[in-house]
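In structure tokens, the next block holds one chain alone, the form predicted on its own.
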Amino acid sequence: MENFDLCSPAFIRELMERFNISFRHEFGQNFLINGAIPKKIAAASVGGSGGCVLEIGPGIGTMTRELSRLADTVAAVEIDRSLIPVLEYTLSDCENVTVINNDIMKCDIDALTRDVFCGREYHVCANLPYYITTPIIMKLLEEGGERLRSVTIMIQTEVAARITAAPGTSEYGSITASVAYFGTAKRLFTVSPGSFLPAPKVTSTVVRIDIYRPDERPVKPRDEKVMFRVISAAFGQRRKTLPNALSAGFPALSKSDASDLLASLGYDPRVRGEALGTADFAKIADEIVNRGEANG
């Protein structure tokens, strides 16, 4: 591989001048200038196992080059058309990398990875824009397919705290319970604003989510969509007790019926959503389905 120093501020500015590009704030672009970080993230994502990696937002290819050293195949999806010529240049010697100019939110992830990776299992690695972190995470988990094995992401530290929070804590919310259904999330390390150009106003944290195989999920609701409706309702208005929240999320369920339903399952009707885990939400969802009250 060529000796590109993609973490050098001077080289980044040289690239930007050569290809007539600028930082795109609408895409949350912040390029890494601390060379140790992409190496750590790539190792956390791939380890020594090789395999296939879907990278979201390669930017100028800093992380991509590290991934290409460790993985058998890398597919890098970049939304910014102006960066495609840059990536063709910086990744010209990375024969195991395929660059795709597309918006990951508009991609059929299962179909894309099935095609590029020839049906093999894969990992996701991404430095996610802060403004769209949660939608991308949920799209990956919901549409990544049964071949998705892990998601390693660099995100805003506050979001990382929510994803990895425990029930009953102030950070615990709908994203926590939803992620826990698909896998186990762990915070790995933090990344300071000074590691980026331009420097963001927040600290970042790298999180790895190890994905359960569908038949190994510890929580198995009768209807996933109903369970996610329960989770969404439970955290829609955090100050409401769960019966009030459920009746708002399920119009066919009165507050009285919701209280009776929770009591029949052994829950205090005064309970709030943040006190419950994913298994509890699945249990409640199953009872809503049993009672035929999910269609309201």
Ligand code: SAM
The other form holds:
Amino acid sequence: MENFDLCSPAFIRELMERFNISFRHEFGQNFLINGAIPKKIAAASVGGSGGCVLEIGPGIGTMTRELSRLADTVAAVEIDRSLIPVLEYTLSDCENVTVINNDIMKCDIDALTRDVFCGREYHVCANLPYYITTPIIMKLLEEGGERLRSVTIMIQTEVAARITAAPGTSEYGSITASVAYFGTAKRLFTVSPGSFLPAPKVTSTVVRIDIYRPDERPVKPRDEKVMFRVISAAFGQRRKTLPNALSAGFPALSKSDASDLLASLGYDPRVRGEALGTADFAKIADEIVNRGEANG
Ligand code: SAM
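I've shown you the form predicted on its own. Could you give me the structure of the form predicted in complex with the ligand?
After this comes the whole thing, all chains and molecules, with the earlier chain placed first.
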């Protein structure tokens, strides 16, 4: 393998000059310059197991090279077209890597991974752009398909705290309840701003989400979409009590119907969404479906 020092700020600047590129703030570009971190993240994602990895936002290929060493096959989706020639250069000796120039938000992730990984199971690993963290996580979980086994991502510490929060805490919200439906999330380690070029204003944390196979999910709502509507209603109106929030999210349900529905399931109608877990949201969603009040 080539011995590129992709974590050296001097080498990064040399690359940028040579390929006539600059840091694109609009794409959340903060490149890793602490060599220990990409190694640690790649190992946390694939470990010694090999397998297939989808990387989002390879940048100049720093983590991609680590993944290439540990995994059998790597697909890396990068939105910034000006980085593609750089990646062709820095990954020229990584034969198991396929670089795709696309916006991950526009990709059909199930089809893409089925194709590049020939139908095998896969992991996602990324130093995510902070401007779009939550939408990317939700897209991965909703559209990653049943072959997605884990998601290891570096994100803002504040978002990591929300994803891994316990019900009843101030960080607990719709992203916590939604992620908990798809898998179990764990905070692994934090990374200081000085590990990036340019340095971001916030601290980062690496989180690993182990994804349940669909038939192993502990919570099985009758209608997933209705459960997600309940979750977003509950947290969309944080100051409201749950009956008010539910009735705002389900126009067919009056406030008193919502109170009655909650009471029939054994909940105090003054309960707030923050106090409930994913299983509670599924139970409420099922009752809304049973009563035929999901439409409208
Ligand atoms: N992986 C590199 C590293 O760790 O040094 C770069 C990480 S940087 C925080 C985020 C990367 O994601 C950038 O390369 C950026 O261009 C890319 N990116 C931003 N939005 C994207 C999107 N919607 N789809 C794919 N890549 C994206």
